[in-house]
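Coming up is one lone chain in structure tokens, specifically the form predicted on its own.
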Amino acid sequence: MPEGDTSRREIEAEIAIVGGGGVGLAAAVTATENGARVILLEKRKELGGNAAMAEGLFAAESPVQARVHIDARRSHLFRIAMRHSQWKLNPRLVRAFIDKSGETIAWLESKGLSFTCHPYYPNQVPVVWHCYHGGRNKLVKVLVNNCQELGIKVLKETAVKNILTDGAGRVTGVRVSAKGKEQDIAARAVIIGTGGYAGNKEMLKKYCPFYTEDMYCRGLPHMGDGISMATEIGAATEGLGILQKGGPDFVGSRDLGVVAWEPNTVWVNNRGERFIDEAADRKRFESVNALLRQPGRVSYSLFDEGIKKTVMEVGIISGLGLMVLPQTRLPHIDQDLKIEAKKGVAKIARSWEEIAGWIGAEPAVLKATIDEYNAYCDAGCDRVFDKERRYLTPLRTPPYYALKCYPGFLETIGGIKINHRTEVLDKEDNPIPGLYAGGVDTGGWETDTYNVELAGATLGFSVNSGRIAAENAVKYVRANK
């Protein structure tokens, strides 16, 4: 258990915040607004973390929803969350998050952010995804500006190495390293928000049973620093091994990735067999479970010239969040296909036999799959997977196309065990005095299949847990002066 060396202390704060992403920025601003002296510590050169890539966050009973008459009741969404998880989550933590979320939107609006409630998938009810205007990193920019306006001390390119405690196990600060030099920072409370361990292959292999090095990581390669530091001083763990996974994902051209997901394409494994209703998961998070059951955990999205022309001239069906909206035309995918074919991740062929050879499947098996599927299209009924009739488009017009797809993930979820006040718990479920954590470093709020009915929950939990941690850390500091 690391203890502080008072001879090396050069900086003091009431609350030290480890990580400058969604958790840390929200915590820093909230704690300062509540009268605390804060220092924000970020390992990277820039603040924001994965929050800078997000488009919006979850909220219930927000002022935005109220203005457009969206009935998104907290109690209803709490029940959805717990039913989806089969009550495997910490219900008090989930409730605290959902109950805080609407107030957080009002808080962000007061800082100049404006929002539109946008359905994450077709016919979503209620609409809970609050997308902010001004670009993907607008939320980060607003909170960073707030930090500057409030005079919050921010140290970038500063890695926190240890959490310091006294003989009674109370947090006394952190030890940091910057430019090859170590120093101790005194603090009565510490808030952890370091963004998980998506870049730590050792931890991924140890804790994530489905992880393979072929899986495409869309987020930042965080190393699990906060989890390691917390467990070093006795923190319990919860939910280790959860990936916010999705897919099948095409690792290449973004537009071809959108096409690969179209519900009128055909998905086969490396044996040339269909394995799912390609239109079943318009949410992108459940179909990956079917893909993970396939040999080699790889799949291929197949389409023909007719579908390609429709995408180019009429537009796509599904889209990709706010980046590529439904009905968007993709006129450049011909060029993209040629580029990706040279890389070996796409195939253009005049026959299904050629496609089978590229996949590594028996030609007869793939031909039987396509023939069966085309017959279902003609009959208007998919007798195996019950795909909706409107998406049954036969593949008969050469050239034919195949895109190689893998499971992907944005980040890890889970690690440090916390309670509904975001206090870090030890192995006896007692709070470690002065230690708090939020965001994807923590467990108990999400399952291994992302609940997209609470669209934007990952960023939403990060920001809200950061605020909850800050409010409780301030109370702790005031009570322990």
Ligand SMILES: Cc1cc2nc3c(=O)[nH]c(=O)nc-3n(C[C@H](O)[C@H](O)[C@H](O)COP(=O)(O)OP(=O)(O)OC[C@H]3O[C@@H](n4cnc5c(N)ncnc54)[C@H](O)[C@@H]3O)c2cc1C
Given for the second form:
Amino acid sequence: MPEGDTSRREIEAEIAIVGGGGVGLAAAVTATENGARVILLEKRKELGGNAAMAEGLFAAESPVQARVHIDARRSHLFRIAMRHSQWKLNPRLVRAFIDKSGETIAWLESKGLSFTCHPYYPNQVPVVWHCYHGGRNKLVKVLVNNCQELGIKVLKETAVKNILTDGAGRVTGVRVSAKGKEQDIAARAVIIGTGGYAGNKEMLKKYCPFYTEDMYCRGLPHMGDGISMATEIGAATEGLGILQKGGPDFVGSRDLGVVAWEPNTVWVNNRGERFIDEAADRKRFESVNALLRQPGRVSYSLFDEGIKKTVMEVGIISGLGLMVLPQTRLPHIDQDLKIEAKKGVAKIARSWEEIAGWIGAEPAVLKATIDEYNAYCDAGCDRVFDKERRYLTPLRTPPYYALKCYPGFLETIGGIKINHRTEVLDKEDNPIPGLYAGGVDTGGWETDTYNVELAGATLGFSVNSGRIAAENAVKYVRANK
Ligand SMILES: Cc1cc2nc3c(=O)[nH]c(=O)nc-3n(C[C@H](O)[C@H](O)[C@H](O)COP(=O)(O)OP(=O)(O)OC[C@H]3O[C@@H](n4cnc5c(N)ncnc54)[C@H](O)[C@@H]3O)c2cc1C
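Got the form predicted on its own; any chance of the form predicted in complex with this ligand too?
Next comes the full complex, this chain leading.
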């Protein structure tokens, strides 16, 4: 357990915040607004972390929902969250997050952010995904500006290495490394929000049963620093091993990635067999579970010239969050298909036999799959996977197309065990005095399959847990002067 070397301390704050992403920025501003002296420590050159890539966050009973008469009651969403997890989550933590979420939207609005509640999947009820206007990094920009206005001390390119404690196990600060030099920073409380371990292959292999190196990660390669430094001083772990999985993902042109998820395409494994209701991909965090069961964990999205023309001239059905809205026309996919075919991740063919050869399937198997599917389309009833009738479009017009897809993930979730005050717990469930954590470094608030009914829960949890941590850390600091 590293103890602080007081002779090396040059900087002192009441609360040291480790990581300047979703958790850290929300915590820094909230703690400062509550009267604490804060220092924000960020390993990278820029603040924001993965939060700078998000589009929106979960909230219940927010002012935005109230204005447009969306009935998103906290108690209802709490029940949804607990049912989805089969009560495997920490109910008080989930409740604290959901209860705080509406007020957090008001807080963000007061700082100049504006939101639209956007359905994550068609006909979603209630709509909880609060997407901000002004681009993906707008929330980060607003909070970074707020840090400047409030005069918060921010040290970038400063990696926190250890949490320091005294002989009684109370937090006394952090040890950082910047430009090759180590330094201790004294603080009465520390808040951890280092964004998980998506870049740490050793941790991924150790904790995530589904992980293989070919899984494409869309988020930053965070190294699990927060989890390592908390466990080093005796923190218990919870929920380690969760990947926020998604897919099937086409790793190439974005527009073709959107086409690969269209509910009227047909997905086959490398044997040429269908394995899912492709329209279930409207909740794409669930469809990846079906993909992970397939041989080689690879799938191929198949479509024909008819579907391609519809996408180019009429528009797509599903889309990609706010980036590609439903009904958007994708006029350049012809060109993209040629480029990706040259790279070997797409195939354009005059016959299904040719496609079968490319994916390594028996031509007779793929033919049987397509014949069966087309017959279901004619009958208006998918007798195997019960795909909705409106998405049953036969594939009969050559050329035919295939896109190679894999499971992917955005980030890891889970690690440090916290309670509903975001206090870090030791192995006996006692809080480690002065230590708080939030966001994806922590467990107990999300299962291994993202709950899209609580769309935006990952950024939502980060921002809200950061705020909850800040409020409790300030109280702790005041009580332990
Ligand atoms: C492409 C993409 C899109 C997404 N879209 C959404 C969305 O629309 N809605 C949603 O709810 N969620 C979304 N997410 C997830 C969301 O962005 C994350 O859940 C959230 O940002 C996590 O917040 P965090 O503070 O835990 O981690 P981050 O925001 O990643 O911040 C962690 C920070 O800690 C820093 N750090 C790491 N180690 C150290 C160290 N030792 N010392 C100091 N600093 C350190 C990192 O550099 C980073 O800045 C998306 C994620 C990705 C990748």
